[in-house]
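As a starting point, one isolated chain is supplied in C-alpha cells, in the form predicted alone.
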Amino acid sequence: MSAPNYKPHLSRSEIFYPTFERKSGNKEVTHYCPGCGHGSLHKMIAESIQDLGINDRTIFVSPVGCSVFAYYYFDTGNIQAPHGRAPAVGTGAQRARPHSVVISYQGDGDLAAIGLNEILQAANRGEKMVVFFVNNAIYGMTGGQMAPTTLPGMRTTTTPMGRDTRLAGNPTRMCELISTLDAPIYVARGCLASPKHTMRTRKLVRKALKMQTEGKGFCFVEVLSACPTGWGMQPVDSHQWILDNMVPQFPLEIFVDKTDLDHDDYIPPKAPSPETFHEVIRIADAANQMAPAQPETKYKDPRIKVAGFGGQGVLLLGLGLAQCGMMEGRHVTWLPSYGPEMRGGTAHCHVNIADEEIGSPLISKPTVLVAMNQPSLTKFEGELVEGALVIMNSSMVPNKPKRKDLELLELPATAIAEELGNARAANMVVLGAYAGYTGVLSLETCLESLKTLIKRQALVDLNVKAITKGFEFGKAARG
C-alpha cells in the first residue's frame, strides 16, 4: 500500500454529510461525547473510503447502540439492523450486490453478546465484508452496564463491586476467538489511546477496506476505545486507562493476515450503465424527503408519520394506511418504531404511499402528521415540511401546533370512537377522516382493508362505523 494513494485530511471528509439532516437537535454536531473513540474511528473509515474512491459502492450497516448514529453521518449506502444482526444483514447486502463494499460497524455489547452467533457464522462462512468492532468494555449507550468485554474487577452500573469472574466469567476476546476459524483473511486489534496507536489503527482500517475493494474475504478489526462518560473519567485519563488496563487484557496484534493469498472467485467491479445510473437518480429524486409539497398536488404521494402512545393503535393505523395504498395499486412502505411498553409507551410509524418506487421507508420530512396525543405533536411538529397536513386528535391534544405554516384538521377521534362504543376505534376514525379529507384513498378501499386488518370478526362492525364516521367528518371538513 503506497503512501501516494492516501492524502492527509485536515478537514471534514467528503464522505460525511455537510449537515446532519437525519439527526434531531443541532444538525452541525455529532452525538458523541468528548473523548469518545467513535468520532475518531468514523474519520478513519471516511478518509479510507474517500481515498479508495469507493463511496458509491459502500454499504454501511449499523445496529443498535452508539454505532447506530453512523446512519446520520456517512454519505454512503446505509442500512440499520436489529441488535446484533448487522453481520446477517451485511451478508444479505453483499450477496445481493456482490460488487459492494460492506461495512458492519458494531459495539461490544452488540457484537459479543446478542450478536455473538451472527458474527461467528459470518466469519466462518468468510463473507466478503469488513467488521469494525468498537470495544469500550461496557454498554455505553444504555447506562454503562457490564458487557462481555468488561474487565475482571471493573465496576459498572450492574457490577458496582466489580466484575466477579466466578459469576460472570472472563472477558470475551473476539479477535482471538475469530482467529481460530479458517475463513477470515484479516483479523487485527488496534486502539485509540495515543497518537502512535491511532496511526497504527488507521493503517489497520485502511488495509481492511482495501481488501474489500479486491474481494478478498472477511476482515475483522477490533478497536479499543474510551467511553469517558460511561467510565466516569476525564478523556485524557480514559485514554491512559486503555493502555494501563485494556491493552494487557486485549493485546494489540495482527492475529491473521492472509491478504496475500489469491482468491480466484473474485468478480471485478462492473460500472453501472448510464441507464442504471439515471434510474437510481430518478428513484432517489422521487423519494427526496427535503422537497416541500407542491400546492396543486400536496396530498399526492404522502409521507405520513403517525404517532401516539402504546394502546392507541398507532401501528395498526399506519399498517391500515399502507394496506389501503397497496390495494389501490400504489407503492407503499410501513416502518414501525415503538418503545418497550406494549401499553402506555411511545409509538410511531412511517408510511409512504407513492405512484413511483420508494427510495427509503424512513421519513425525516413528513408531509402528513397524525398526532394522537400532545407529546407526539410536540415532538414531531418541527420535522414537518411547510404546508404539511396535521391531523390532530383534539380529544387528547389540547394545544394546537405553534407553527402557522401548517394545515390543521382538528378531529375528535377518541370522542367519536367513544360515541360508537369503544375508544380504541379512534385509529379507524382517523383512517376514514384522512381518506375523506385528502381523497388519497377511497372509502370502499378503507372498508375492504378491514378484512385483513381486523382479526376478530366481532370488531369488524365497530370499525366499519368508525371509518365511515371519520370519512364523513373529513369530507365535511374539506368542504
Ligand SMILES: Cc1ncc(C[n+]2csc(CCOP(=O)(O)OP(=O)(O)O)c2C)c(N)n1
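Here the structure is a predicted model, which means the values were calculated and not measured. Residue numbers count along the first chain shown, from 1. Under this definition, the rigid core comprises the largest set of C-alpha atoms superposing within 1.5 Å between the forms. First, how it differs from the form predicted in complex with the ligand.
Annotation: Cα of K196 displaced by less than 2 Å between the two forms, core superposition.
With the core held fixed, the Cα of D51 is displaced between the two forms by less than 2 Å.
D405: CA moves 2 Å or more between the two forms after rigid-core fitting.
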The other form holds:
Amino acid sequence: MSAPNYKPHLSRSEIFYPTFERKSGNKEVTHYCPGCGHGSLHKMIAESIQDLGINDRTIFVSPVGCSVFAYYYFDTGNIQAPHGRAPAVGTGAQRARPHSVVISYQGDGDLAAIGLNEILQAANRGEKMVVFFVNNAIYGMTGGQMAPTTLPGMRTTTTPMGRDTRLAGNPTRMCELISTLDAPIYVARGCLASPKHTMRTRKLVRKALKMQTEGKGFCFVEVLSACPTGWGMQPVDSHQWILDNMVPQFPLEIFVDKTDLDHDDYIPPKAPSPETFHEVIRIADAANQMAPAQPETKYKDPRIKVAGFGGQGVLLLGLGLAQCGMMEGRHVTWLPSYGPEMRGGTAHCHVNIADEEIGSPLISKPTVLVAMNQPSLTKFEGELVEGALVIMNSSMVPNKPKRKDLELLELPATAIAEELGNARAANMVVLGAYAGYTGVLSLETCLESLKTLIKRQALVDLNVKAITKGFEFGKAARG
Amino acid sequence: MASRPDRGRVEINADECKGCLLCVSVCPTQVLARTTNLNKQGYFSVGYTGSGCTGCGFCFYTCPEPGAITIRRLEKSA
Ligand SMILES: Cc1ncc(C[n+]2csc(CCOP(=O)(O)OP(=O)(O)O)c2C)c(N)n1
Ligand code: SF4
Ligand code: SF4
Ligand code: SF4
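Having seen the form predicted alone, could you now give me the structure of the form predicted in complex with the ligand?
Zooming out: every chain and molecule, the one shown earlier first.
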C-alpha cells in the first residue's frame, strides 16, 4: 500500500497580498491583536472573493477603526473612508462603476455611532453593496470606549462603573433597525464565537457577496466579534463571553431574505459630464458670450453685498450681477444668505466678480454695498472696506451712512421703478445703475442677461426699461 | 489490520502564530497545543501534536491570521 497522499484543503487565500507592506511591523502578519475577530472575518471574505472570482471587480471600502488598514491586506480595489462614511463612499463607487462589487466594512463605533445616518440612508436607498458590520461592543482602536452596542452594565473606559442605560441608553440593534426599511434584500447576524457559529457566519458572508455579483441589492451582515484587548480578556474567554452575553442581546437570526425575489437591474443614471452640464442646467453658452467691459481699476474685481427687505428682489439682483459677470468671461460667485432673517426681515447675498479664480464666495469685507432699505445700510456699513461704494436706494433710505470715507451713489430706485409702472423692478434699476456708474458691466450684457433672469415674457419689457433708466442715471451721476 | 491513516493534516506556520490559543480551544480532537517555541513576534506558537487531525478546518476558520494555519486532507484512494 502506497503512503497516504494529502492534498491542500485550506490555506492562505490568494486574495491577501503575498506580504503586507505596512509601514511598520511584521509584514507576514496582520496588525490585529491576538484573537481579534477582524482577522477571522477577513479570511472568510477573502475566501469568498476568491471562490467567486470577483477580486478584479471588488471595491473594498475600509472604515476608521482597527480595520482602517484593510487595504494593506486585500488585493482588491481599496478606498479608505472617513469615519462612518464608508456607505456614502461605497455609494459613489457603486454609481461610478455599477458592475463592481462594493464592500463597506465597518466597526460598531464607525457604523452605529458617527455613521448611523450614512448607513441608514444607504440601506434605505437600497444601494447595491454589502456591509460587513463588526460588532465588538466597543471602540477598539481608540482604547476601549463605550460604543452604541456596549452591553448594559459593561465596563469600558468611558463607563468605568458599567453602562448605565438610564444615562447612556440601550445597545443599538442594527440588524433590527435596518430590517424596518423596505429596500434591503438580506439582513443577517452571525458570530465568531464557536466553530458552529463561525461556519454559519461563513455562509452568510458568502451569500451576501454572491448577491452582489448578481447586482441584487443592499445586504447587511453583522458579525459579533471578539475584542480581547478592549475587553481585557484572554481570547478563549472572550469567545465564551460573546456566547453568554452578546448573543442574548443580539439574536443570531436572518432578519430579511428577499434574495429569491426578482430584482430589476436598475442602474442609476450617470451624472452629466462637464461638457453637457451647461445644457442640463440650461445656461447653455451663457459664459463668455459678451465682450468684457473695461472698468476703471478701482472698480475692478468687486466684492458686492446686496441687501434689502425680502421681496425687494435682492437675491435676483445678486444673480443678475453674477450672470452678467459670467457672460463677460469673469469668474463669479453668488452666495445667498438664508436664515431666520429671511422671514420678514432683511435678505442679503454676496457676489464676487473677478478676473482671477475666487477663493471663497463668502464676503466679509465688501467693496460695494447695495442697500435697498435703511436697516441694510445700518447693519452692513461697518464692515465695508475704506472708500467702498455704497449704492443706496434713496427712495427708502432716508439716512446716509455715518462713515465719511465712503463713496455714495444716491439712487431713487424704487421711485424710478414706480414711474415705470412697478416698484418691484427697483432691483433692475440698481443693476443698470451699477453698470453705468462703475463700468464693470456693459449695458448690452445687462439687457442680454434678462433672457436668463426673467422667466415671464410679459415682464421683460419693464425690466429692459428699468435697466436702461438705471444705466443712464448711473452714468450721469458719474459725470 | 494496519491502523487507518489520519483524514487530515494541520501545519502551523510558527512565525505567523500569535499564540491566542483559539485553535487549541476549538479542535474537536484536541491535537493542537501550545509549545515553548517563542517566535519572532514574541509569542509562544502552537503546534500539532503529530497525529489525529481530521481536516475539519475549524482551527483554520477560527484563526485570525491569514497564513498561520494550512490544512491538508487525505486524498481518496484511487
Ligand atoms: C471624525 C473622527 N472622530 C473620531 C475619531 C476617533 N476614532 C478612531 S477609531 C474610533 C472608533 C472605532 O471603533 P469601532 O468602529 O467600533 O472599530 P474597532 O476599532 O472596534 O474595530 C474613533 C472614535 C476619528 N478618527 N475621526
Ligand atoms: S483592539 Fe480589539 S478590535 Fe482592535 S485589533 Fe485589538 S482586539 Fe481587534
Ligand atoms: S483541522 Fe480540525 S482536527 Fe485538524 S487540527 Fe484543525 S481543528 Fe483539529
Ligand atoms: S488561532 Fe492562529 S494565531 Fe491563534 S494560536 Fe492558533 S494558530 Fe496561533
